[in-house]
Structures are given as structure tokens and as C-alpha cells.
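Presented below, as C-alpha cells, is a lone chain in the form predicted alone.
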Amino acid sequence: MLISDVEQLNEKMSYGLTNHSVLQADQVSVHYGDNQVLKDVSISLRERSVYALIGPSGCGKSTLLRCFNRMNDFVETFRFDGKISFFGHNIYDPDIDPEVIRKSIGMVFQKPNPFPASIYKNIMWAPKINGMDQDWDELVETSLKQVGLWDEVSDRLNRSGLELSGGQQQRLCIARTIAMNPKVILMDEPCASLDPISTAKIEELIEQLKEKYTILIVTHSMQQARRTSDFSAFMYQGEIIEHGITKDIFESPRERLTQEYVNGKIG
């Protein structure tokens, strides 16, 4: 039977939670046509923690991130092998509707991409079209407060989200994701196009959000990984070379490649 709504998925998830693992990749390999991008990647993400994927450009970080909510499905040449479990259930099983996965595992992209609509509609549009029954005023206010935007925009909710600064737009996109009540938030270089002040606000927000969500962030900034994450995974040429507690990865890595990367000798 196709799992086609969040309620069905949540019911199944309640029987699948083991060892507080939210997302788990087992022997994941990915090809784009003849090009292999990921090679037997395995990693497990715990509840209410921040994970950073680090490594040089082209090592497979974003591809792995997008596997977790099946965004790569839109690439015609994409081929997936292995297993990814979400609360114990394989998200690539044929009885799982990918759209349900994307509602429960939200995505924030590198470049802020608010809808060309009001701030208010940016928050309530997706929940409404997905049939959520909400007090929309309350949902908008709560979502914006969670990202620290309410005091900045509460007097102009009917103005376009495109009028906001870049940092505000990115926080609006995070609020839009939160409004869907996800379990996991994926972030692909969320501060890459932001100034230092906006970056600091996003990093502070990530620290606050982990009280409720599991967060997986791709970043090229080793300093950002150290500041924001509890756990880090170093990727190189499509493989996870080492993963563990962020402090250990940066201060006492076990693998030579990891040591060379965090010391700036490669990458």
C-alpha cells in the first residue's frame, strides 16, 4: 500500500524508532549515468543533533544530502543503491510516496528562494495546499518567531518576501520549512551567499533549532562546522573517510586524510 500522507508515515515511524536514530544510510552508492558519485556510504543521525558534512568540492556532500529526502529523483541519470532508513523505514521502498518524505524531511538551499508572494503566504502556502488544518495567523507567527523574524517583519506580513535582505530571506525559507512540522531539516550551504552578520544569525538559529529538530548541514567552512555541529563527517571522493564527534574530528582525527583536510593540506 502506498504511504501517501504524513499521518500514515508517522504511524509507521512510531514502530520503527530504534536507538534514537532518525536517519540512517547503509551502503549507499549513487551514479549519475556512468559516473559514480557516492561509494558505499554509511552514517546514522541521532535525534535533536546537528551534523555537518565537510570535505572538498565535488566529494559528494550535496548528493548525499539530497538522497535523504529523495531530491535526486528529479535527475534523469540518477541511480541509487543501498538503503536509507527514516525512523526504521526504507524511504526508497516502493510503498513510500517521495512527497511525504519531503514534507517530513525539509530542505533549505544555498541561495534563499522565497516564493514571489507575501511573507504571510510564504509560510502558510505549503501547509494549506497539503491539507493541514491550522490557525494560519498562529502558524505564521509561531514559525517566524522560531527563526527570530517576527519582530522584524510583523508589521509588513503582506509585503513580498523578496523585499527582505538576503539573511532575512534565508530565515524566511527556514520558517517556511518549519511550518510543515518536519522531523529533519537539511541545509545545503545555507550561509554561502550571506554576509558575516547574517551568517552569525543563521548559526545561532541552528543551535536553537536542534532542541526540536535533527539538522544535517553541508558546509565548506570548517569554522562553521566546528561552531554549529555536534557531529561531523569528512567526505572525500565519494566516501565518508571518518565521522564522529565534531571536536574529535578536528582535534584528534583518526585518519590521515581527515588530518590533512582539517589542517588545510588538501581540499
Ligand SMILES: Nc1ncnc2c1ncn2[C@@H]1O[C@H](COP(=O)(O)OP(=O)(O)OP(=O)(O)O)[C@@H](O)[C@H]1O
Contents of the next structure:
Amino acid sequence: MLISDVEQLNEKMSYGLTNHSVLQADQVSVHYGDNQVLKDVSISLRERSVYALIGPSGCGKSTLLRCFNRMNDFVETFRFDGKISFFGHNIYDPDIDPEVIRKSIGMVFQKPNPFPASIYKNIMWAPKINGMDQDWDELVETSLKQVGLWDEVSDRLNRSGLELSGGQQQRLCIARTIAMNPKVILMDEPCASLDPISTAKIEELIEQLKEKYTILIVTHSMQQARRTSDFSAFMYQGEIIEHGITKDIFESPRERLTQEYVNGKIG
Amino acid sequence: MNTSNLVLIRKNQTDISDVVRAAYDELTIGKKNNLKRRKLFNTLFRCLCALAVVLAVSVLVVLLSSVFIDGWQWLDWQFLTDFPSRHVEKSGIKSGIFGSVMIIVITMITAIPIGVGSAIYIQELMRESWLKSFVKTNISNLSGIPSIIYGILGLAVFVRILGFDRSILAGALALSLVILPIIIIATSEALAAIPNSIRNAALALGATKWQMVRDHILPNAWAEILTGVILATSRAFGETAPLLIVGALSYAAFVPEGIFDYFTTLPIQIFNWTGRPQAEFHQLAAAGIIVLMAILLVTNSLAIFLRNQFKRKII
Ligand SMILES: Nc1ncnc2c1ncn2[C@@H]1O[C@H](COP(=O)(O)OP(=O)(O)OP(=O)(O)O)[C@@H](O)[C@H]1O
Ligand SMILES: [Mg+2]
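Mind sharing the form predicted in complex with this ligand? What's above is the form predicted alone.
Once more the chain from above appears, this time first in line as the rest of the complex follows.
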């Protein structure tokens, strides 16, 4: 097969509902009580790519994100219909432990939330409780190096993670997620509370991480979506209006709504 | 173009000074109108608060000093190491101290795990529902029930039905009932103060609720929980009514040797002496009060020290 053929195939896989995707939502509908928040959402994420989820406030981006690692399970009124497959396994199958899913599908929150504990413990806690057995010093070092934090904090690993700056804290949270060796990293507006320099660092980091992980990032910044992602999905009132290659979504969207949103006319 | 710019600047300048003047006027008018009155109220309020403090402290000082004047002459080693007796000079509080310490230890052993455990269950594990708010409301209500009611319950359940007789165990269990609501409420509040972002962080990393509670919620809440436990302990230490109902002795010339022995406690001993007609026994009671306060002071200081140790470790 020619390289271009492979690329084409890959592209097809990214928004076609194929079985080769890492994570695939299939006709997902979500209710909070009587309030329907997601309507028949289908999306498929392929390996080692960055997906941006954009759309106006309240359209259900965070809800969709939290469906992928079953963090919505903790909401009492949450009701889920449809299917989400992770390497072909339905993660809402009653036989599947949500904890196992959350191990492989990590999450980074809008506000950096390191544990009020040492930097060292922040990284090694989750692998440890999940029964991974390895050289913790090494794990801490490699995880921090991957997020470019090692040089900044290597001399104070025993100090509290809360003593770091906001941007450093967010990178610590990413390092903490990476330490679990997940397949997918979900990021819900990871730069929303950061300054431009920290934001640039995180974006750079996303660029590197995509070599190993699939990343789904929710963002309100069009520039960020364009800079960081390979594929984008535009959501509006609980539906995915359009998704595809980021360049297409921003430069030649098929839908009028998408065009209006990316040009800042609705939001 | 230069001149027009200049005009613009001039204009801006007058604009700015107008704004400043307006602000100044507002301030000075404010001063004339009600600033004085507000300041007066502020001073008045401060005086009232200070008065309340002075009142509370002076009552305390009067009480304490009268206790000390009455009791200090009887305070000696013999007072601590002798059993109570009909003869004032041979009387002591040995049985009361032993009884109190044993009761408190058993009360804490039963009440802390149950109280903290219940709070964890209610606050961290229970689903949001009418049942949860029902349980929480009722626990708040339970903390307001007079302790003598718990004494009656203890008499019925522990002394009669379970057959513990008038033992230390029965007394301690009755006291546990009294302080359980306090511990549960304090612990719930301590847990509620932990931000949800920590819970999300732990759960999103694949932790179970138990791992989250054990490694992140409790370590951060211990200091606060301990504060509640200190309060509860002090309350239990001074509690008399439920123990009298359960059948504590008011005169015991022996040291209890096990949890099924009869017992008396320090507050009961004090209560007993104050009921005697002779003034000397009232002075003995005062001496007992001094010892009781000293013990409370020492245990509370120790607990506060421990609490601060906990706090330092977290941040
Ligand atoms: N825990 C919840 N309980 C009930 N309703 C909720 C809950 N979380 C979100 N919702 C509702 O679901 C809808 C979608 O919310 P969601 O947080 O997914 O939006 P979003 O696209 O992430 O918005 P934003 O960009 O502001 O973060 C909103 O109408 C919101 O009110
Ligand atoms: Mg959101």
C-alpha cells in the first residue's frame, strides 16, 4: 500500500465508526434527571491523535468527556444510553470495573488539583494503589521528565505539590496521569486557569504526548484547538454538529452553525 | 494636528479633574451625611462585644478563684491516692480518678471508630437521597437530647437487656451514646470541608472510594476530626447524669479491676461531696474540681498538640 493510501485509511478510521479506533462513542444519549444533555452523539478516536472538542458553554462537552472515563457515575441523576467502546469493549458493560477504565483513560481537570501531598507522592500514589510494582524513583523521574517539570522540581520532590505555580501544578497533574500509563488522556479546559506562557508549555506538551497517547481536549480557545489538534468536533446543544480534520472544520466547515461558531458569531 | 492634540489633552485633563472632584465631593458629602454615624455604630458594636468578653471572663475568674480558695488547702498527694471516707482529712479521689479514666478510655474506644465510620459512610459513600438528609437531620437532633435520656436508654439496654449490670462497660456505652452525635457531626463537617477537586483527582486515577478516603480524605481531615473528638472527650469526662442513672456508685472505696466492675467517677464523687452538709466536704469537692480541670487541661493540650502535628504534615 502507498503511504498516501495508509493516510487515507487512517483518516477514514478517525471519523468512520470502525473497530480500529481506541475509543468510540456510539449513539450516546445522556440525561441528568429529565434534562437531556447529549443526543445521539457518535465519535471515534484513533490512536496517537489529538482531538479538540469545541462548542458554546453548556453544550455538553464536559459531560461527553466525563462519559469516557465514567466520572459521571458519581452524579446521582446521571442516565446513560448508547455505547462507548474502548478497544472494542463496552465500558458501560456491567462486568467492567469503572476503576479499571479510569486507569487506562486518564483525566486532567480545568483547575489544577494536585493532592495536598509531596510531588513524589502525587506521582506514585495512583500506580501504587493500582498494584503496579516498579521502581518509584524512576517512575517519578520519567513522568516528570515527560512533562518537562523534572529540572524545575527535582530538588524538592518532597515538598508539597501545592507549593508549585499554577502552570507547574497542571503539568504535575498531567505527569500524575501519565504515570498510570494510560491509553487516552481527557483534558477539560486544561489551560483555562493558566497564564499565556504556561498555556504555551502545555500546548507544546500535548504536541509531544500525542506520540504516545490519544488526547481529547475541550477548549474554548479556537486558536488552541487549531494549534494543538489533528481533528475537531463541534458540539451544539448536546449534539455533534460536525467533526473532521481540524483544518477543514476551521477553514471549510460544511455546516453553517460550525462556520458561525468558529468565526465567533455564536458562543 | 499638533494643536488639536493639545486640545484633546487639555480636554482630557479637565475631564479627569472633574472625575476626581466628583469623587472627592462624594466622599466629603458622605462624611457629612452618615460616616460619623457609621463610625459611632462601629465603636458601639465593639464596646458591646468587649463587654460580653469581660462579662464571660470575669464570671469564670470569680468561679475559678472561689474554687481555688476553697480547695487548694486539701490538695496533696494523700488526696489523690486515698479512697473517699467519712473523715474529711482521710478522704481522697483515687476511686474516682481510676473510674473516670477507665470509663473515658472505653468510651473513646467505642465511640471514635463508630462515630468516624458513620460520618465517613454518610458523607462519602451514601448516595444523595431523602434517606441521607433524614439521617443527617436526626443525628443533629440526637445531639440536642438531654444526656439523662441516654442514661435511661443505657439502663434499659446495657444494664438490663444485655446484662452488663452497673458496670464500667455499661456506663461507658451509655456515655458513647451521648457523644456519638457530637463525633459524627464534627467528622462530617471535617469531611465536607475537603474540596471536591481532591475527590475527583483520586477517583479519576482509578482509585476506589475506600482508597480515596484512606489516603486523601482522612489524612486531610484528621486535624478537624481530632478537634471534634477533643470536645466530645471533655463532654464525656464531665458527664454525670447518665452514669448515675446507669448505676454508678456514689461511694466506692476500691479500684475497679475490670470492665465489669462497679465504679464511681470523679464528677460523681464531687457531686456526692457537694451534697453533704459539712462545709469541709464542700472544700473537698472544690479540690476535686481543681483536679478534674487539671486533667482536662492536660488532655486537651495534648490533643491540640497532636492536632497541630497532623496539620503540619499535610501542608
Ligand atoms: N452534575 C450535573 N447535574 C445536572 N446537570 C448537569 C450536571 N453537569 C452538567 N449539567 C448540565 O448539562 C449541560 C451540559 O453541561 P456541560 O458541563 O457538559 O457543558 P460544557 O459544554 O462543558 O460547558 P462549559 O463550556 O461551560 O464547560 C448543562 O446544561 C448543565 O447544566
Ligand atoms: Mg465544561
